[in-house]
Structures are given as structure tokens and as C-alpha cells.
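Okay, so here's just one chain, in C-alpha cells, the form predicted alone.
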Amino acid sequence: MANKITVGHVHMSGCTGCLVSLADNYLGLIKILDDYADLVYGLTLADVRHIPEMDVALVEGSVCIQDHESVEDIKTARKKAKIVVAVGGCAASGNINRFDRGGQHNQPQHESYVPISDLIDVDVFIPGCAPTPQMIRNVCVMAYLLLRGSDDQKALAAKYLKPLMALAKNPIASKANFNTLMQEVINVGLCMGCGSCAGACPVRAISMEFGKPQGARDLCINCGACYSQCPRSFFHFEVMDEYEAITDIINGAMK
């Protein structure tokens, strides 16, 4: 398809479950690369050395500041990419990269990392540790309508887009932790006791007790998982009124 974009895979500092995901997508990522997408980099999945003009790029992993050659690859990305996307819980908020435990010094072989945001602007955030394969097919069928559809379904790819646009620009959002989470969310009333952020902390500090979450502080790494994955903390009613406008043009990009 001569319409299609160009994507690229750029991984920083770890741990690949993110591009796991990706390719949990199966049918459905052959279908994005058949149909909307060319993958023009990706150190895994693409022979190219340097990294490429390209119109998305999905950025994986947070970066090391004592990494010269880390720290242009992430400024280059940005550079040569009309929309940046920090998919997961490391690329987004430096996740159990940063090590923060107990209000204490990270361990000194980890104080480095730091969320990508830290160092370029990022468009969208795609939370998770890692993000479900739905969540990144989501995204890339909406980043091709939003760069190559009709007007009507670039304004139906901004509103699914403007939560986790919003989520990017979020300064808390890259430095939240689980009592950002009950002073932004829990405290206010908002939360509606799902569980998203006790299943996306990969230390498990948070339980469910009563149907709302509970915090173990000890055990927290200041990750800003839980933050990221709650739909209260970045909520918009305008992918509610669309909810199935947006599901449908989603299954039908996918048949």
C-alpha cells in the first residue's frame, strides 16, 4: 500500500517485554505491516544501523545519562520523528529502573535511568508494565488514521490519542508513585476499585482490600506504574462518547 507510514522500534535501557508484547499482536501486526505500517528500524526486527527518518517512533526502555551513545539515539529518535511514543512503564516514568525504595537514594548502579521525557519532548504515552498487544495495535491503526485518514476519522484518532497525548505531557505522570496515585485519585473519590494499578505494579506493592487499592510504602520503587495504568489519572469523556465508533473502526481496519 503506497499510502502507508513509516515506524520504528527504538530500544533504550530494558527489559524487551514491551516489544514481546508488540509481537503478541500475531495476525494483527502482520495485518499494520501489510496494510498501514513499514518498519524502517528496530535493532531486533530490521537490518539498519542508524536510525531513519521516520513517522512513528515507538520507544522502548528508559535511558542511562553516563550512556553517551544512549542519550544521542533517543535525541536522534526525536529528531527524525514526527510522533514519539514511550511505550511501557520504563519509557514513560523510568519504572523499576529508578529503584527509589523507602524515600531512599536509588542503588548507584541504577541513579541514572531516566524516563525519556526527561531528555525529549514525547507525544504519547502508552502505559503499562508491559502495555497489553491491544493497547499498542490501538495506537498504531490510530497514529495511521491520525497521519494518512479522512478528516472524519483523524477526529475520531484525536480523541482516542488525546488522553495519552495528555498523559505525555503530564509532569507528575513521569514521577508519580503510589501516593500520587491516592492523593490525585483514591482521596478525591475517583476511584472505581478495577484493580488496573495493583496489576500493573511489578513488585506487587499494591493489594486489593474492600475493593479499593492498598499501598505497601516499603516495597514501592516510585515506578509511577500504578499512576499511568489507572483510567482515572488521565481520564476524558470524549473516548467515552466514542467508544463504539472507536471500537468499530478499530475492527475494521483489522479485518
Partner chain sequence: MAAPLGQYKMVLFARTTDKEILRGAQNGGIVTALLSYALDTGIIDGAVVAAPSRSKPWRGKFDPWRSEPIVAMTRDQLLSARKTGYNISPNVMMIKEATRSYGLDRVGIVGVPCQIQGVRKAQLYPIGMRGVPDKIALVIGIYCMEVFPYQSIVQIVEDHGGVKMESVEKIEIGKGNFTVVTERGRTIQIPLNETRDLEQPGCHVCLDYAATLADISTGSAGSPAGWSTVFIRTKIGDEVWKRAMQAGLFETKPIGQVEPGLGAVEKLAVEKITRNKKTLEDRDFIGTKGLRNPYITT
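Right, and the form predicted together with the partner chain of this protein, after the form predicted alone?
Below you will find a single chain and nothing else.
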């Protein structure tokens, strides 16, 4: 297809789990690369040295502010990409890198890591550790529809992406961890005990006490999944009421 969008995978300080998650779409990834997106940049996947112009930059990892090359790279990614997506907890909220204290050979002074939105404007957040293959897939399909779809498809994609774009602009989301769920949902009387947060947590840090989530904060890695998965962090009826149609569109696109 001629009308594909261009996508790059920009690797900051992350474990490559996000990239593996993208690949875990298996045939879905092939479908995306065949029909919707050309991969124009990616350390391990494309033989391109410098970050090129692209429609969508999928950024994985936090930025080490003592690593000047990384700081330059993230600025370049912002300049060259129309849409910057923070893929995964490290890019979106700092995740496990928040606990880094340096000391690693051969740059022991590399000790301070921030989510990319601390340094540049980000358009879309995909929290979670690892972010799920299906979530990355959905955003890829929606980004394609937003840039190349019919007017109706553009409107739908914009609606779908809106909460993920709002997360990217929300300073709370770039510091998300269990406390965020606590402060933004439970403490303000919105929790109804559905358990989505506990199901979403990759490290099983959340249990239910008196019908409400309680976090083992020592286990929490700051991935932000619980907060954004919660139906009471954001829930847009104008999107959710279209649940069946949107699912059909995504499934149709992956056929």
C-alpha cells in the first residue's frame, strides 16, 4: 500500500520489553507493517543511523539526563515526528528507572532518569509494564486512521485517542503509581471495587481490602497501569458506547 504512515521505534532507557510487546502481535505486526506503517527507524530493526522524519515515533524508555546523547535524541525525535507516543511505563511515568541510583559500569554517574514528558511535549501515553501488544496495536491502527482515514474514521480515531492524549498532558500521569490511583480515584470517592486495577498490575501489588484496592507500595514499580486501566480514572461514554463498532474496526483492520 502506498499510503502507509511512517513509524519509528526510538529506544531510550528501557528493557526492550515494549518492542517485544509490539512484536508479540505476531501476524498482526506483519499486517501493520504490510498495510499501514513503514518502519523507518529502530535500533535493532532498521538499518538507519539518524532519527529521520516520521509520522509516529514510538518511544520506549526513560531519558537519563546525564546521558547527553539521549537528551539530544529525544529532542530530535520530537522535532522529526508528527506524533510522539510514550510507549510503556518507563517513557510515560518513569517506571522502574525511578529506582535507579547509578553505579553501573562504565557510566556510574548515570543515575537520574525521567519520563520523556518531563523533557518534551508528548502526544499519547501508553502506560503499563510491559505495555500490552493489544494496546500498542490499537494505537497503531488508530494513528493510521487519524492520519490517513476518511473523515468519519479520523473523528472516531480522535475520540478514541483523546483520553490517551489527555494522559500525556496530565502531570499526574507522568508520575503515576499506586498512590495516583489512591489519590485520584479512591480518596475522592470514585472507587466502586471492580478490581480492574488489581487485574492490571503486573507485579500483583494490589489486593482488595474492604472491597477497595490496597497497594503493597514496596512492590509498586510506577508503571501507571492501575490508574489508567481504572474505569473511574477516565471513562468516555461517547467512545465506550461505540464499543462494538470500534472493536469491529480494529479486528477488521487486522484481518
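Positions refer to the first chain, counted from 1. Here, rigid core means the biggest group of C-alpha atoms that superpose within 1.5 Å across both forms. What you are looking at is a predicted structure, and each value in this text was computed from that prediction instead of being measured.
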Original post:
Quick one: core overlaid, is residue 209 moving 2 Å or more at the Cα between the two forms?
Top reply: yes
Original post:
Once everything's superposed on the core, is residue 218 shifted 2 Å or more at the Cα between the two forms?
Top reply: yes
Subject >> Core superposition between the two forms, C-alpha change of residue 62 at least 2 Å >> reply: no
